[in-house]
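Okay, so here's just one chain, in structure tokens, the form predicted on its own.
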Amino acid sequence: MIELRQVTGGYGPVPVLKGIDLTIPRGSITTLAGPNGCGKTTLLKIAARLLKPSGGQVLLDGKPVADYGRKEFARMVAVMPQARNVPAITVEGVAMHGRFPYLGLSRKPGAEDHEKVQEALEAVGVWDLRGRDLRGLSGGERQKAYIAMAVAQDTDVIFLDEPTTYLDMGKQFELLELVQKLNQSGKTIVMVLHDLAHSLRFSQRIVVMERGRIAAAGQPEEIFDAGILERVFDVRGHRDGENYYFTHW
């Protein structure tokens, strides 16, 4: 379980986040949603220990994240950031980066590391691409390769910052269905999504943010029925069975 207690933080003298209290349940898919600049990615980075809060505390399984050793924390939490350079490396090589928290001083992967990488590549559906250069892949294939790296890291928690960015509609659904599959295998998923319909369909819990604070948190149906998304985003929501869509007023 991940807990944020009165967390304040950001990148300058004026904090982006303002006294955030939030509990992220184990085994859930929790999506952070909100307008641009509301603090979604800042919250994710602080929870994932990529950014130090200026106030408050983040706990993982009851222990402050700052108290974990670097390798210890990396064996518990994997992070897939939004922006990154595309290196000259194979898909298998990218996935092997997920095993670094487990390597000894020699930094040489062993039989278990190769086994975990193969399992990750197969689970994500990129085993056939294992020898391909990352730079020659499509956006969807590349995103899957990075998710394979997170899976190979063999953590209970995976943070994803806008994993569907730059993907066409079909590939977005494919990737989010993969996220659901990872969750069904026991992973706790925390992700930032811009698409409200995707957030409602593929999440078990949604945290709606507004101006650095939490406007609401709950199950997708509760959030939709309460009209929170309509107010925060200035849109009109529609539901057709399990499908959602939004229009301007």
Second form
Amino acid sequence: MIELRQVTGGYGPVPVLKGIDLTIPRGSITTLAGPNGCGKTTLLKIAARLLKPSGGQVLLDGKPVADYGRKEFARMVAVMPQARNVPAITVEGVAMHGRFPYLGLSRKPGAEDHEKVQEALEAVGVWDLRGRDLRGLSGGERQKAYIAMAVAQDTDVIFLDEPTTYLDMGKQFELLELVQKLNQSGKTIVMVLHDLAHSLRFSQRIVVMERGRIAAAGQPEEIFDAGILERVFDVRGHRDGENYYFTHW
Amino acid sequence: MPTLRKSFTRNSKHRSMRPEWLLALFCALLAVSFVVSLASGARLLSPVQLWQDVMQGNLESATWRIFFYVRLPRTLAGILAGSALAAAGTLIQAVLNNSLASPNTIGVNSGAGFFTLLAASFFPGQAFLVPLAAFFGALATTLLIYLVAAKTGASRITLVLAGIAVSGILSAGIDAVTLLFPDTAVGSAGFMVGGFSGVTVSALQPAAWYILAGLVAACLCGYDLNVLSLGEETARSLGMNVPLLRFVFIVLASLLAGAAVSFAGLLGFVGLMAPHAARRFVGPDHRLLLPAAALLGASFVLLCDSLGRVLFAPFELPVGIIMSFLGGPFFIFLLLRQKRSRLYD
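Next up, the form predicted in complex with the partner chain in place of the form predicted on its own?
Time for the whole complex; same chain goes first.
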């Protein structure tokens, strides 16, 4: 369980986040939604310990995240940042880097590491691409390679920052279905998504943010029915079964 | 996209050879370069002559004296300087994530040179101080350039321009010191272009220890450099202490470049060319790349130095001049390629 208590923070002197209280339950898919610049990514980075909050506390399983060792924390929480390098490396090589927090000083992967990497490549569906160079792959395939890395990291929690950016429609669905599958295998997922319809369709909990604060948090239906998205994003929402779509007023 | 595909297949064609074999091949290349460097010069040394002198117990013959006091130190100097600058270049390129960076393009060599001259001018006769001073000069310059890169998010080319500016300032410092202290032992014209003509075993020895330690440490860092190439945030999320490791890499690169400059002067371009050449053959895995670059760098310097000795014999060109003739065009080639491939960065 991840808990944020009165968290403030950001990059410059003016904090982006202005006092966030949030609990992310285990085993769920939680999506952070909100207009540009509302602090979604900042919140994700602070919760994943990539950024120090200027005030407040972040707890993982009741213990402040700063009290965990670097590698200890990396064995519990995986992150797929928004800005990713595309080095000349094979898909299998990327996935193997997910084992970094488990390697000893010799940095030599053992049998268990190879096993976990194989499992991750198969679970994500990139086993056939394992020998390919990352630079020669499509955006969706690269994204999956990075997700395979997070899976090989063998953590309970995975943070994903805008995993569907630059993907075409079909690939976006494919990726989100993969995320759903990972969740069903027991992983807690926290992600930032730009697309409201996707957020509602694929999450169990939505956290709507507005100007550095949480405007509302709850199940997709509740959030939708309360009209919070319509107010925050200045759009009109429609619902058709389990699918949602939005139009301008 | 076609450009990408082409370079992809080209790389993999080279890499179809087992990497261990490639490293063995580079070792063999270094061995050949070693022999060539020992033999070539104004007077060609023949192994047969050396052997005959040994058999006659005549170790004071002219041939042996040239071998011992001239060729051997010079050849060892070439191996040390070449491997050190190549490894330093590989480390700097990885830390800055910039394929145009190298000890001489970002001004690290000039920083080391300036401090070397200062130490030699103000504390003459303290041989052990010289590589240390060179190290601090290199470290200060590398940190400066790194902070410029980190704070401003400067592009690759901007960083190289900043390096040229820093080099300019430091070169002015070097010129000032050589004019004010004309008697400084290392402050010859040869120092500015880089060369081994005056190298003695006593000047080489302290630097040799720094370089050997630096090379071993650098080769042990290969795996972590690979993880770092995924980007700072990813590396941190994998539990890596990125600021600490980056500092360690910068210290190592400075140690290597500084020690090389302390006896070889401002040798250019081997720190840029060797990593690129090595990457072509063994790929981007730093566990292979670092030793491969060091071996290629050492061979390259030895061959260039041998060429400089025989080209206009009995006159010789300092190795730095030969390497600049080859390295300058190579750098322009990199700049042009950079422009073309920027879309894919």
